[in-house]
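Only one chain is shown below, in structure tokens, and it's the form predicted on its own.
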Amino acid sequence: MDNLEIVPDVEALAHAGAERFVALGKQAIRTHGRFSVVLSGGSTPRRLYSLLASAIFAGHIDWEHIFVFWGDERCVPPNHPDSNYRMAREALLDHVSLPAGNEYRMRGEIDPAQAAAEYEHALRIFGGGNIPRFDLILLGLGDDGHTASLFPDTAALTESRRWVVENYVDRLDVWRLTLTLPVINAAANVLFLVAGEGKAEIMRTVLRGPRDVYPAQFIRPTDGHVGWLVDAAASRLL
């Protein structure tokens, strides 16, 4: 079964996530000289990002050797309230000494197809032509079982060649940018962050129900580790 850690509340979840970030970062920098991390959007990781920027954790992180990417983005400008980039910037990146060249933003403000192609090109350069093996990918879980912007019954979920795609979500009538399964499943570590009673039903379904139904169930790194960091409210039906 997937590695599952249950913590009391969102604050404990943020602390546990920050501790894993620091530990994996030190290990990656020690073994291959850099720590590549993919950030998630949504409300749950915001507290985690704020903690990473705080005096408790920031001094234990070698920001000079950290490279930051995003798993998905809304098709909005970077200063828009819905921007995943803006949230991470305000909670974390504005407060740490990450070199400008170590930040890889999805350009949600331009044509989605162009933005996806640009981001895939950046990944190819970063990976030396190969799919990058990210040291850590942070993911959330939607109440419909989506993760990143891999929504049920959307084209991105079956993409096998492209690494980044523009994905139209009919239910929301919006375009999203998202990493695809080949990239996510090439990671060394994937960590789901899930909080709140509203996620309890989908948590039970994704972890205990039939497999290969919901997008989150397709996150299975080929040579890596997937874990779930969940608060008590979200885990109450497990």
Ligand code: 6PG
Given for the second form:
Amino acid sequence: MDNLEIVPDVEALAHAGAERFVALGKQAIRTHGRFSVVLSGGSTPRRLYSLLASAIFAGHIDWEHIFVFWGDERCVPPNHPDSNYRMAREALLDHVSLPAGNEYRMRGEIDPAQAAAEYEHALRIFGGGNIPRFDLILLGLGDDGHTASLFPDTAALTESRRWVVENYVDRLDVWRLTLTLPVINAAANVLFLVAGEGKAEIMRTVLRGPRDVYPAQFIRPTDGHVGWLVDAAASRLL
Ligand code: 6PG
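Next up, the form predicted together with this ligand in place of the form predicted on its own?
Full assembly next; the chain just shown is listed first.
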């Protein structure tokens, strides 16, 4: 059973997420000298990111030894309003001293297949040729059960060989870039951040409904932990 923590609201969710980020970061740096974290896109994590950049956590995070990746990206330029990279830059990375070489951006502005191949190559180098075991992967949950850009009935969901793919999402008529299940399920820690009344139904379905129907239900690290940080509104039906 995944670890589920219910918090009152989005602010509490952000604080709880930031505290887990700090704790896992200290543990990873202490045990293997670096903290590799995969950021989620969407809107839910924005407050968490801005908290990590705030005075509350200043001095508690050793950015020199942190390596930042993205779980998915929209196929847009980095300064586009829809860019997950832009959101993380504005909320967090523009305000902390992460070394430039420690940031691995998915290049949404180039050909999707080329961007996916390029990112997978970067992961191969980072992992010394092996599939990277990220210390923490942050994920969101869409109301259709998608996570990262693993959408229902899309090719990325069944990809078992590649680590990063371009994924055409018919429902949105867009291309996305996304980590695949092999990489996500190699993680040491996965943390879902879910908030809002609009997620109550899908939360119940994903946690209490039939298994292996929705993409988020396929997140099962082979040797890692899955946590859920869910606010009261999104956990109303649990
Ligand atoms: C994205 C995300 C996606 C997101 C969910 C939830 O690029 O949009 O990675 O998986 O986490 O759609 O988004 P919200 O946090 O905005 O509800």
